[in-house]
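Read the single chain below, which is given as structure tokens and is the form predicted alone.
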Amino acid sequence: MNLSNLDKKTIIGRFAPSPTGPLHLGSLYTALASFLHARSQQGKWLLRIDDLDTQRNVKGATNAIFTTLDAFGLHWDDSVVYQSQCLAGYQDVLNELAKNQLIYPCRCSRKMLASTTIYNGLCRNQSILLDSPTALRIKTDSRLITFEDDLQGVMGHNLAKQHGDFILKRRDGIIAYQFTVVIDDDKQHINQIVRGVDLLTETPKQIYLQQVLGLPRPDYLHVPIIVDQHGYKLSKQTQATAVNLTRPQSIIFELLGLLKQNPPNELQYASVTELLDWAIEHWNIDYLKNLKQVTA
């Protein structure tokens, strides 16, 4: 996609799950929330897949976002990118950076470090090797960093002091989240990110990296994440099951109502079409503030 042909107004929103298993009603929220973002903006909506760890990838899940996505009417633009496809990219941004002594390897276990949430900087002083089978870490500073998410607010870190030298590399040759994301969303243009408030914290990881990098900063919107009745996150580790297919109808408008927009009653049998019609127009974040969960 060519930057010089877009107005330099158009939002471009995303959604990126991991094919990790199918889509179920917590992340479905996620996108859906994203779509709205965007499309009530007359924004574009891209659609990534986060690949990389491919020890907990599903076979067919990414077959089965595209028809979960379909049948919920949420049609993304342009052409699906995978990560699996840009990791020359990520190696020459991760040389680049050693190149300038930015990041070091890390041989310190889980063991070692389990006592801990701020990495010691044990490793700090080693040598690069890219090539050797170590985790890679890039040097973090006092700095602080600070942001304005549109819904949460105003929010600090210093990561030194929080965080610690965070990991780009994984041991096992997986490039980390932390870094993908920023690579890919300046790749693709992206300047509005909407996902759960569950990543919030991760933010300042990803803004001290643009910074690094000298990459320009999207507008950040975390929102609340939903629980089941035990107040567990649902996701796939919590075992949520499936959206069902066969009533998007009936899911959409449940999940307009956990996104607080207040559907009006008349508009439970309407079309999936006429749902996200109503939504776009409706699109209220303020309704959102001061939650940071909502239970399914």
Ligand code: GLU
Contents of the next structure:
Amino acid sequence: MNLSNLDKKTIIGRFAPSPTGPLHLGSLYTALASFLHARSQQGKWLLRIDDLDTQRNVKGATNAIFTTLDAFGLHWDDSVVYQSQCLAGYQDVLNELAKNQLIYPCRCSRKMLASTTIYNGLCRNQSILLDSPTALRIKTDSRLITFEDDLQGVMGHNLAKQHGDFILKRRDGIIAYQFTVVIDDDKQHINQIVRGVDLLTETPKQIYLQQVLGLPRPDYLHVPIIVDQHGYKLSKQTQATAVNLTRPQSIIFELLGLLKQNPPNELQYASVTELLDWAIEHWNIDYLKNLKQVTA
Ligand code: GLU
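What's the form predicted in complex with glutamic acid (GLU) like, now that we've got the form predicted alone?
Full complex below, order starting with the chain above.
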């Protein structure tokens, strides 16, 4: 038995798409990066469906995501977790935070806040009657939140100054992404988060929540986003189309190029499995250092 292997912590990464549509090249790029980063370290790779924002969910999108990941050989471990099945757990944590007076109801409308990106704490010290729906905000303070992203380097952030108290539950009752992601990553024992650099600015809030809740901090690695010829991020909003499932190997080859892994030309006609095996063996994040975007 190799004791040194037993000592090493098992890497647990994840892909956590919102079912707002089928995967496009940009979302598949992130999925592939997180898969390769975990698998290259003999880690597990889990799949979670972030399906709480019911207004944005698209019927059939979850199945389309499964089919696409399967077609591209991105097979996940364990059973899929659906955030919509975890509501009671989120509410328990909210109740705990309320008991400790760390969150408060907020009545401010979007219109009132339109002119600022930093919440001024208007509702923090008001006694608000809970007779109609309110949002719930967490109190922040001016501690410095620092972390080292494995690609983007060292980041420092003062939430009170740069953001203010932020929302954990929206006025329409939907529990906010910032909050659920922290609870679920912990519940799933995720210790490695690979996602798009567009979420880098959200990370300090999540680290703050981990600190308040006494949860461990995973490693973070924010990969570049894919932009189109005009510099716009590929997304549903910019009409990014679903990836074509007929020739997955050529798309994986293209994505490995966009991940700057320099796959050799002779792999151009290799199978999905051969390409992924090569990529797991040769995965090198240094090629992506400090990159914020790549053009498809
Ligand atoms: N569900 C989020 C999204 O699709 C990603 C969550 C995360 O990776 O932290 O944007």
